[in-house]
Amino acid sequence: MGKTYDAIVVGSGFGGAVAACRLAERGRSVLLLERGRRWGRQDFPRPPTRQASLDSAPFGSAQGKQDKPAGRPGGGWWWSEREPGLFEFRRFPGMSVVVAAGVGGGSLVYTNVQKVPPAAAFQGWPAPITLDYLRPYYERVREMLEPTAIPHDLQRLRAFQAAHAAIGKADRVERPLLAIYWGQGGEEERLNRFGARQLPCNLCGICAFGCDRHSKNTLDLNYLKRAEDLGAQVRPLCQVTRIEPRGDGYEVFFSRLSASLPPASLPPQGQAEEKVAARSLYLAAGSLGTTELLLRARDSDRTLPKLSPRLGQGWSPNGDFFGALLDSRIPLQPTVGPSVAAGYDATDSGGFYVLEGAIPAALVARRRRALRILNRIVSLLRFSWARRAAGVEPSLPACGDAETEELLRYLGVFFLMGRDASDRSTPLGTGGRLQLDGRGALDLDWDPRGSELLLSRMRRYLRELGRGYGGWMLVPQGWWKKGFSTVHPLGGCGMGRESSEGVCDPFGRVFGYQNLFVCDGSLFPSGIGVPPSMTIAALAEHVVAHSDR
């Protein structure tokens, strides 16, 4: 079986990494398993590239239209165990759940928001999980992240305080807080304070696609960085398939992956399932598969079998809601910036949190011939060409080519998250829960009624924010076929005072096992309606600090 350490950590997202930094910190011998390969500054997905709309499971076969031709080496966008991509995609009955794959999990995806939720987020979570006992947590988090607002002047901002004016909301407009490395203007590359080489964003927008600078502060450029430094060992495309308890430990069975990338990216190959082992184990796969690999260690290989009946229960996407402007009054400029810039804060008042977004010229411009109809049509039914300013400059330099600026400069999207109802002990019996169906996939039951009330809050914004831009505001309805998506899934193994309540104890401890541990957004009991990634880091920091009381 080779080496036993003293801890395994699954997973390299903003639980993983933190726990593998934290450990490693302390001396431990630390194996980090990741699905997903490394993804260096030249190798995010491009197009023209790899796209396959995939259904998968990532323990059962992957199945998809046939790739188009690649683009750059190294995989596509879809991830599956024959092409890691940078994005998982699952598609359960009225839910769609994205994901990220690659060391550094949604971390090199994510919009780079670090927003410390509302004291709200945090009712009925178990003591002693409140705002102000996670405070210095968030504190370890920021110091590591090093997040600041930009510092640019966007007309993308300016036009959504504008908007926001104009419906009597700007006050509660904000810059949240962006890892991204600034830089001073110019080109000038900096080695970070771990030794990370990166260069200043240069506001392309695709920062949500990976970012071809390590302009984002990614956890591979800060926390996983220290933690190899200290001597923990990060293995990329190893897929964790179960997981058992043996002697005071665990032993961890994981397969290898293949995929058509370069030699220097792939470990070495082995044909057979392979095994290692650790006194300690530390779940981090994500919601969808932390709470996969528990299931089946209880129901299916039926090595957890004291696992939690809450195993699987209390599933939220965070109450994620978007909102596409079409002909807005006011220009945006929507290429220019990082993927966000602005938020809109109504956690208090409404349980919900927006945040305007980029349109990325470089993955539109081969659809130009769409939008110059959409533009048209759209123009023609509301007469716009007779009441928009015009000869208004941009105010930073555009990233596209000037006809996909033109096309685009009157559009918008806006990404919304709220505090939905993820508890299905709740009369009407909503919210979620994950379970193995007949056949042993992963199958996402999700009752959207208990969230009615926040979703009929958005869509109410959202049409009076396209009033305030002067446009039109696509809004999705709850009798859209495709039903709803989540980018933020949270849940399957809350934690709760005792196992009828959840599948951990607040300090991440899976009930009935000792030195079992969970550190990701699986641990949440329910969606605290804010970007969670800053939220998972600081319990996944709390989790580590009192592993071992």
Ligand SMILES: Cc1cc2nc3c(=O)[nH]c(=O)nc-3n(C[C@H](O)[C@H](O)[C@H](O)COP(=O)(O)OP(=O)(O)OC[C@H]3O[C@@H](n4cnc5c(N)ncnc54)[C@H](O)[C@@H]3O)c2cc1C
Second form
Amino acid sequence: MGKTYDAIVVGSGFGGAVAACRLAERGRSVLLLERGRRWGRQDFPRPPTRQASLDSAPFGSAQGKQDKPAGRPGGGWWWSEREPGLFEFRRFPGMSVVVAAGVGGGSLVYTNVQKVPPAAAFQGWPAPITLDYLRPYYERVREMLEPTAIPHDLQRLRAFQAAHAAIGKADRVERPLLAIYWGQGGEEERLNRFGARQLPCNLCGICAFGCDRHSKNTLDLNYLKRAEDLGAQVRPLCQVTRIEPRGDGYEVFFSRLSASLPPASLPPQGQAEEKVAARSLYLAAGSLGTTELLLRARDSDRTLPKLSPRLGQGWSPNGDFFGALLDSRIPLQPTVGPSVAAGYDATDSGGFYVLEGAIPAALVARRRRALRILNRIVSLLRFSWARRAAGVEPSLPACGDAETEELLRYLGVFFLMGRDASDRSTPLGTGGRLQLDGRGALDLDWDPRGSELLLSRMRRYLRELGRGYGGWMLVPQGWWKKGFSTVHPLGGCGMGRESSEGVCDPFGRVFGYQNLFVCDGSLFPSGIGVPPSMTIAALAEHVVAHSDR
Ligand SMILES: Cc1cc2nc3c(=O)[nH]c(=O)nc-3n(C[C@H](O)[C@H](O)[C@H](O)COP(=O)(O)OP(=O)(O)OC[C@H]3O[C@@H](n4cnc5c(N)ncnc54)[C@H](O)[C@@H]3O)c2cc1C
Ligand code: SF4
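If the structure you just shared is the form predicted on its own, then what does the corresponding form predicted in complex with the ligand look like?
Below is the entire complex, every chain and molecule, led by the chain shown above.
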């Protein structure tokens, strides 16, 4: 079989990148297996042309549908085992989940927010995990990812502040820390302190689709760069399918995927092409990925039969929710600036956190027809409003390209997250549970009932905010129960004091197995209600600091 590594890491997101880096720093031989590809500066998928055939089909509206612009060697939008795209979209009854695939995991598409949660977010987590305990680990993450508040004074920021001032909530508005290289106002390229090249942010707003300038401090430019420079092997396009204890370590089976087209033909599920071995195994394939690997190992391959009965339970979408603003009285100019620029922190009073978002110009250019329809609707609403208010007959407003352009300046999107009820052992017994269905595929049973109070607070806030902007806030209503979605899946292999309470102990060690660790978002015993990546990385720092001494 070849070399036995000191450690194998599965997945290269906020957990895996930290693990690979810190283990390599300790002189361990490290192999990192990542199912996604490496995404270079010019590789990210984009609509076929920047200048839009304006009314042509929208980008990537269905799984498996790919846009591949000429001159872009990279892959398509959507991940499937036959086509390693950038996003994976998984639809479960009542809940859809979006995650990323690639070297750098979620950092490739995230909106760069690095947020330390309040102490209350760790309520019910096993000792020693508290905010105070984790502070030094947050500090390590901060040193590596270099997040800073946006130095630019955008119209969006002023509008967010003004709208909150209008509803008496301005004191909780903040500029969140963003892991972005801003530069000094010019085009100066820098080598960051790990030796990776970055151009300064040009405020294009497309961060959630991959940054063409590498201005985002993504994990491939810091933790993973350092890991590779220290000798860690990072192998993209290697999808782990099975893990098995062997001797005093583990064998890991994986399929090599092909980035080339036409799609690679893969061996049937479970018949992996290759295997590698290590003394220690660090699972960091994300909440869904890691939980699925362990469920298979316990329930179908039966290679790890002693795994906790809690496996798959306590899953949380981190209370993700959203609102869309139409026809604000205050101009927002949402096409200028990074994906997210401002936040509203109601973690103590309401148990939730809010981010305002950009509408990237490069993408809306191709949505021109939808914008025209939206403009028509807004115009009609204004028309009927004016007629009722004034009792006169105003003329129907114009609805051409100039007005559509203007409309865009007054739109807004808002992303909310909160501490939802993710634990079925609570009195209501609601939350999420991941399991394998009869065909061995991952399934999610999600029951939002315990989160109704949080949801009603979020809705109330959004309606108020709409009034603050003087516009119409579209707030999802009843369909939430049937059609919820999240970009922050957490839990499934939660920590606990013992195996009846968690899959792992508070140091990420899997109960029942030596040298098997979990160090990603699946380790959370509950959602935390703020963007979780900094906490995932801090926990991974803590797990690795206590392993393999
Ligand atoms: C659009 C978007 C915006 C977001 N914005 C923010 C934000 O601003 N701030 C924030 O804190 N969080 C944000 N998030 C969430 C954040 O990205 C995730 O919480 C974080 O990436 C999770 O880290 P992780 O290490 O648990 O998993 P991931 O980062 O998802 O990494 C898991 C990796 O494992 C790989 N993998 C999975 N299965 C296998 C397998 N079988 N074999 C090999 N490799 C595998 C995946 O390809 C992936 O690269 C955002 C997410 C999205 C999608
Ligand atoms: S706004 Fe544009 S340049 Fe700046 S970080 Fe986001 S994608 Fe990169």
